[in-house]
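For reference, the chain that follows is the form predicted on its own, supplied as structure tokens.
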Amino acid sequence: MKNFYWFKQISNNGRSGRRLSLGEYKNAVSWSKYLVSSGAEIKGEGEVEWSADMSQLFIGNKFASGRHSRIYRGIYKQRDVAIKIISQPEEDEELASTLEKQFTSEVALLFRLSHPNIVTFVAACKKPPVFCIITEYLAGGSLRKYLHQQEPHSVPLELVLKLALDIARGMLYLHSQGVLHRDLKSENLLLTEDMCVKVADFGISCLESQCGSAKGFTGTYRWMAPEMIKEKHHTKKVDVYSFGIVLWELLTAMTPFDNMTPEQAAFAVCQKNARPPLPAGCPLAFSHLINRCWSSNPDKRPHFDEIVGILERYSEWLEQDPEFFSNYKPSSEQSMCCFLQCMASVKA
């Protein structure tokens, strides 16, 4: 745990039990002026305070970074946490305002969410020009990192099904709360040590009632629905499209459109209706669902309640028939439902 001590020690009048490296010292000095404080109050609906007690926070090593944020591992009140630090650029007032709004929105959304497949919010601190969001730390890292450690097309179908069901359940809950994620991708899906998936990173999420067009929107092209790329009005179905891409990632352990730049991928999706190629041996059970999810027509994409239902049936059928993925045909789905219903009635 020694990696988490240096920040706390440098904040105590510079006294330290060990000699800091030059990099650690500069890092501590540059961030401590913002973070060593009681934290500013962040108030939301009902005047609820979400402020972190920064005296209880130990910041350790950085393990991820984004365009305007850095993510560190740390300890908060003796709990392993991830610390997302967002810095506002002082030279760009418009961008600073946008980042502040995104921070406020993300904290407000995280604070109200509670589900086994959604990352758990712990606390937050707002002290311009630096904002801090503290969430649970997930030791398994991102789904993207895990997949990139696998050989292409090597993830067992049973695991693909389990991970997909975790994601779909998290997204079903999110949509039931009226929230659009808008940046669903493997990098924003985190794994516990026992391979449970949790949806994370709500920096560009929004309430459905407050989402307008995608004009000026900054998502991730490889996973982005065509209507968002075109900056048109969008609904919850943009997350369903992204889920289709994620399901493709699970099956292939590859990056979508990896032979294109993000801009080329966006053009191909919008102008040529391109999609990542499904593997030759892709089970019909998955290819049928993926093609529905990433349909160019949002109205033809299923809602997450249907997706969860489909995946749960797949899981049941797999228990009944270990060769389910080889035997499945879309036309057989109704007969399989009837079979399971009959089995359930017999057991009753």
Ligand SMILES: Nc1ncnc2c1ncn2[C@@H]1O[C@H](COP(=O)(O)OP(=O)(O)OP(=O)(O)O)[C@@H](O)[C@H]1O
Second form
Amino acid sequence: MKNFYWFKQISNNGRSGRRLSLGEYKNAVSWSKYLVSSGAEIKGEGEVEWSADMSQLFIGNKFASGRHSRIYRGIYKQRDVAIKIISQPEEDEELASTLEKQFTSEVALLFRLSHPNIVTFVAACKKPPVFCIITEYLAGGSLRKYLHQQEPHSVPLELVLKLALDIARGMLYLHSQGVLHRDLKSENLLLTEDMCVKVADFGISCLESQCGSAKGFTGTYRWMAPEMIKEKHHTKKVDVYSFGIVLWELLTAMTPFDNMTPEQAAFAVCQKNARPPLPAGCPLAFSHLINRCWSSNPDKRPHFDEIVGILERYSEWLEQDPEFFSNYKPSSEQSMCCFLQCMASVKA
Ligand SMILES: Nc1ncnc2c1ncn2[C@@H]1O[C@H](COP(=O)(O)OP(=O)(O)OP(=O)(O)O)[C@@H](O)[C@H]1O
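The structure above corresponds to the form predicted on its own; please provide the structure of the form predicted in complex with the ligand.
Full assembly next; the chain just shown is listed first.
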């Protein structure tokens, strides 16, 4: 594979694997000294359960980065993985401590989650000032990257529906586990090769019972619910708001509020109740749902069980009637249900 060298990131005995390119070498040595174990260690609570066996980890090319992380491809126990490496800055103690807290919380949450639409956790390692989180590798990249490669408004409605349902099922599971994601956006939704979506990046997620206020929050304004922008008390419904924005992204393949800075977008959402414009030809089935999801009143936003139910019904109806999206009227839901029940009884 051109320009792709594996580096066996082990060596308690100092041996390393194959040669790295100069850039990779510089990157690797900057943190490898921390990741390589130096003998017996005392591990914190729960750490034994998720601690990576570093002798089984091969680290390859860096392929993405986050605000405070670099993401590498790798192999762990013969499995394709993504390795998120977070390094604490020496010069900023407050940020260093926030990053450590985020790492600990992300691992604790990911470790207990298991669902086809949630990225699968593999292992982690904690060697301050470097932490790593190993997850399954998703070859399709982020949904944001995929949407940016499409012409605006060009994603077929069947695909929009399928992707939306994947995301909603992942979120329904997450909420059923009492977890709020709090940073749901297309960048944190990853695709498999066969276009299945998985929810990722639990850095600022929390257990509903322990979320507290949104003070000093580092989520992303373009996708953030107004109550969270205002640093008010928030509930699971902040994820439903973000889901509404993601649904808009799926339909338009555009960036929300792309003519504004994130701060301007935050101001417009809170002070002027602004939302990204729904396309003129947006099927009512979607505009109706999006408007409910991004309602400024959290109580008016549906729960994910209702959203999954609605999207599943849309899928069924689309199967029965290829013109479903043009024919749909919100008031027709009832008659469509009757129609399907009749069809089912005729078949029986
Ligand atoms: N398991 C994975 N498989 C494939 N790509 C991944 C995986 N994990 C992360 N990525 C890529 O890396 C990017 C950043 O990952 P992630 O969001 O987890 O990092 P982060 O440090 O939390 O970022 P930020 O804080 O800026 O949101 C993702 O948008 C995606 O493109």
